[in-house]
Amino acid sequence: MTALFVKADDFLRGRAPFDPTTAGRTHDLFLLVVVFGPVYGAIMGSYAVDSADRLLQVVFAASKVPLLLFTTSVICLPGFFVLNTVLGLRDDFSTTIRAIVAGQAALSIVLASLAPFTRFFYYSSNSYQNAILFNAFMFAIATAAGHMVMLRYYRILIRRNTKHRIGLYLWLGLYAFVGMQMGWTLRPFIGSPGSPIRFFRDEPFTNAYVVIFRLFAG
């Protein structure tokens, strides 16, 4: 466990083997997502744990955080690969993947570090809606940190070819668009008190953007 924390520290500081200027091992970045992502997920799902049944929500939420990150990436990557090819950036695609996974690893580590704040908030409030908003705020902070780390890796690519800046914007747009719908599809993460504990909601597949539009229109 100590070695894992040392690895996370080296990554956040940009030290070897995570120095963006060197060829690092991408699977180490995947490991950081798999280890730290579920930490926050478990805390997020620990809202109103007042029975043994609610513990299952903790397990579900823990598994959903890395699932959200990886599934969104898998959906985005084919289109992103084609766009990189059109821009003439295909030869750098493996390095681009490393930058993307680095951003997700940073997001996961920051989320895990914010988990105590979320647990403290749960103790301080019994409002389910406020719990949703607070978790959204935590994700926003972690996402901003993830983008900063991803940019650390992307700077090397942009120096090599300025078209990578366009590629970065394209990735952020694709990931945000797909990620919002994926987060909606994978609900519930927190789990409304009194509702049955299920991995997915029973309601039919719905569109997050349609729901948001109706909220503003209504």
The other form holds:
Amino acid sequence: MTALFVKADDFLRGRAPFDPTTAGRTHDLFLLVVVFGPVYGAIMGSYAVDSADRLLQVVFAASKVPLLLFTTSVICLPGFFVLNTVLGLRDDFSTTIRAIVAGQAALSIVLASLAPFTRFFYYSSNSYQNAILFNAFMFAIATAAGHMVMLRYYRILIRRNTKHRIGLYLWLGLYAFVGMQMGWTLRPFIGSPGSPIRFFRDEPFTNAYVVIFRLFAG
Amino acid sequence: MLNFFKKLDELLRGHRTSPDALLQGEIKLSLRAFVPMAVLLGATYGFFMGWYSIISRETPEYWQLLASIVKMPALFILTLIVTFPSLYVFNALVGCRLDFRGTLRLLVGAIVVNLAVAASLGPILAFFTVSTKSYAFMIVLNVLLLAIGGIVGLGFLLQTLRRLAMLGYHLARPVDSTDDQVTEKSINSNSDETGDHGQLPGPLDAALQDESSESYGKANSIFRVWVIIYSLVGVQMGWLLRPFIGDPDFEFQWFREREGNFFLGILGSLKELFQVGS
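Alternative state: the form predicted in complex with the partner chain, after the form predicted on its own:
Every chain and every other molecule in the complex is listed next, the one we just looked at coming first.
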């Protein structure tokens, strides 16, 4: 357990074995996502826990944070891989993956550190709508932090070959496009009070973008 | 199978169209290997595209899945068959040094690159298919993903044509020892510059820095005419081969009645998606 915190600390400070300038292993970074992602997820899912049987919602929400990050990555990876290849960036691909997972590890750790705020907010507000907005805000902060860490790694790649900048934009574009829909599909994250405990909502899957278009178009 | 991926990988990495490889006189893309590859990659994309007809309907329409698998590669290959004679004649007219087989190989290579990128985006398409009811959204998404593949395929075609034109320019000059050295140097120094770590230039890199406006101009004009001919025919071919995705409100059919054209169709889908005026 202590070793894990040491690892997270080394990672945040960019020290070895997580130093972006040296080669390193990626699976430690996966571990950080798998451990710290669920911490925030569990707190997020604790909004409407008033009896023991609703604890299942907490477990679901905890598993959904790493699930959201990983499934989105897996769906985007084949395309990203081929696009990197045609850009001539294939030899750096393992470093590219490390940069991406590092961003997600940082996102997870920052989220976990924000978890007490979320619980505190739940205690002080009674509105489900506000809870959703607050969580979105926390995710936005963590995403920004994750992006900063990813850039630490990417900056070195870009220095090596400027076309990595195109690669970075491609990844961000693909990831945001798929991630948004993945987030929508994996609902409920928070679990509204009174609704039954489910991993997915009972209703059939819908498309987030179509919903948004409809909202704006009236 | 492994060999198949190795060949595809070499093409995507640009090894088969690197200046050094082209200097040996011909494009190393055997049609026997790369035409089936184009068919297979197109079928892969078509497979993901056809999912929609399985998921969106109350009774899954497997015929539509099969139709999508067949139609995607057919679209590209049939368009090539229709346009190839004119593409070749124009290319000969302008005086590119590609011979008949070389032209065909280059075009098949571009199609393979295009379809490989599209097929690699297939999982994204599959994910949205599973979670989307809207037929209009699926059309727009398919157009977007195929456009990404198309842009990469075109980039490959343009850069390879330019490389060929440059090499032709170098080869056409009178051969004396100094000139040969210049040629060698410009090719070698270039691979050092673009791939900072001594990597080979990718298939989309502007491989030769030493721009000669004359030969570049030739490559550009061939490219422009090819793109115009191929895309106009391709778009209309796509329109004739409809339905690719299969509107869930209609029964399955192999082909639709002939009506309208592609541009009106995509405009209609965008309108429906944004629900303009309804």
